[in-house]
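One chain follows as structure tokens, the form predicted on its own.
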Amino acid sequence: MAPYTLTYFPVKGRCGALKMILADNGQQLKENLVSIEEWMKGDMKGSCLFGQLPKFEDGDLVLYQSNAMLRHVGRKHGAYGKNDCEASLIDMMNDSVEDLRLKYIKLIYQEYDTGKGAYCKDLPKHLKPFESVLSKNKSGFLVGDQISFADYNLFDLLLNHKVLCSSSLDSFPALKSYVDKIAARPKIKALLECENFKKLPINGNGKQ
């Protein structure tokens, strides 16, 4: 069967827990990297249905949006729930994370220099919801007891968070764990060792 085919640029930015779930679930992933001077022709801005990316197809399927990417994949691969109520959590769970990704991309592209120790100061607030929920889930995961597409976008943006402010998971053991849990998993720590992974940037502007 031909592998996913994923089209964006040469970083991690929205696609690191996409790459995570595929490489977890053993799923191929063929990757178009796009440099910006190509995308600022305008071209394939054009073509895209929200002028923007990523892009990711599967089969004759096109989805734009990273959110709807990681709840396709999820649904196909078991990391959705066992039935409607999980899903619904889970559901909750990654919007929770998304509201923490645009707080943490409005940092990297609008604040960075002026406001990351205010940043770092506050985001035991942010995270302390994360913990609350993995205190009380003793499967170690946020929802149930098997790894859903939430999981891998909270450790995603958890990962980037502890080369942001490395002390930030210090005071939060469940989370801490959690992080070492999942990257311990054998084809994510593939990924994680992997060159071509390691070499990409966390963000497109260089700031991290």
The other form holds:
Amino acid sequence: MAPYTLTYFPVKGRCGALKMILADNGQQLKENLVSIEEWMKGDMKGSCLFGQLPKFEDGDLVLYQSNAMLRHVGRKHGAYGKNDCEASLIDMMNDSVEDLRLKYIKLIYQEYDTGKGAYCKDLPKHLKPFESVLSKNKSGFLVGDQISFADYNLFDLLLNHKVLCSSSLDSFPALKSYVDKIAARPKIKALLECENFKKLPINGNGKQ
Amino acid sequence: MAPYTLTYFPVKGRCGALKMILADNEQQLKENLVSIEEWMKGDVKGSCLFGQLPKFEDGDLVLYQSNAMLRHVGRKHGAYGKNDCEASLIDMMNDAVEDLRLKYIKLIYQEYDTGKEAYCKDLPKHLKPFESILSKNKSGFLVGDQISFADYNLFDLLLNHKVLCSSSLDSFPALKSYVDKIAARPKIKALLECENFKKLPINGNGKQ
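Got the form predicted on its own; could you also share the form predicted together with the partner chain?
To see the whole picture, the full complex is given below, headed by that same chain.
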């Protein structure tokens, strides 16, 4: 029986990075998929602490908030830095990834038709700090010399942006190399090629 | 010489909770205030990793992202739970506080004149989960039996909402009692009554 259970809509959405960090650590994940029709009935929503999915279970521990899930798994599987100083830097990096994810989500769900052009034009400004951080760190990860939960999160978000703004990484060699390197990790590669993962739309409204 | 330094605009903004957790742990904080005029020149902004303030320094460690600062100080001063399970629950709570803070910030900076009434009408829906959690936890804190960084963050945000929607806590006895209890902690009380803290506007645009 899988120790980890995820309840979410049938989309990649806010759970891509979580699935990647679990896969990379050889962890099984039981997935409960909730259709929109089911969600609209309201019972499940009413049972969620903050009225939202995803919901993640590790034995008796029930977590909401996708970044809390990433931190939890990162903490358990050595992907939260090797000391407190690295942990704080990883927190900062993840929060910056989240800032960009919020912009992405706003574009996808609220402004796709009218805003996509401007978003892609503006994107380099938001990618530049990550390019700068990665090009300065010889290990090729955001912080220290090991992969952290913030790396899976950034990687997942960059994959989304490659779809949305196709040539967005062209002028960012460190980011390009980063994406290639993480995608080539055997268990990540296997996840990305796996039917269950590939078939999920990135977002709930069909836009990407 | 203070080990902690904060560089920020002359507002409470995203640094209220940070100042509270530092004060409650009797930590000195050196503050560098940046005026809007100074900021508009661009040099300070250009020197910030993600182009934003606040900036927090602990010796050689430089952090951006207010929640990374809260986690850092929480980690150092025993305000991050007594075990990994509590740490994950605290992460979840803080992320939920951040969700509400984002709504608050959007209202203040983008929709104040037209949206304030609807916001206050809708607020109970967002406070209800916190009321529920607090009423179930005998300690009166969000997680476990000690105060955590998430508590300072929620407390700070509730103070903002008492100003914005004056009777917002009236139907939430656990939240009312929580605010009173934290405000009565001697070092928090002293901070709230201190001139340097009181004189700062909550937000940068004068709205509250």
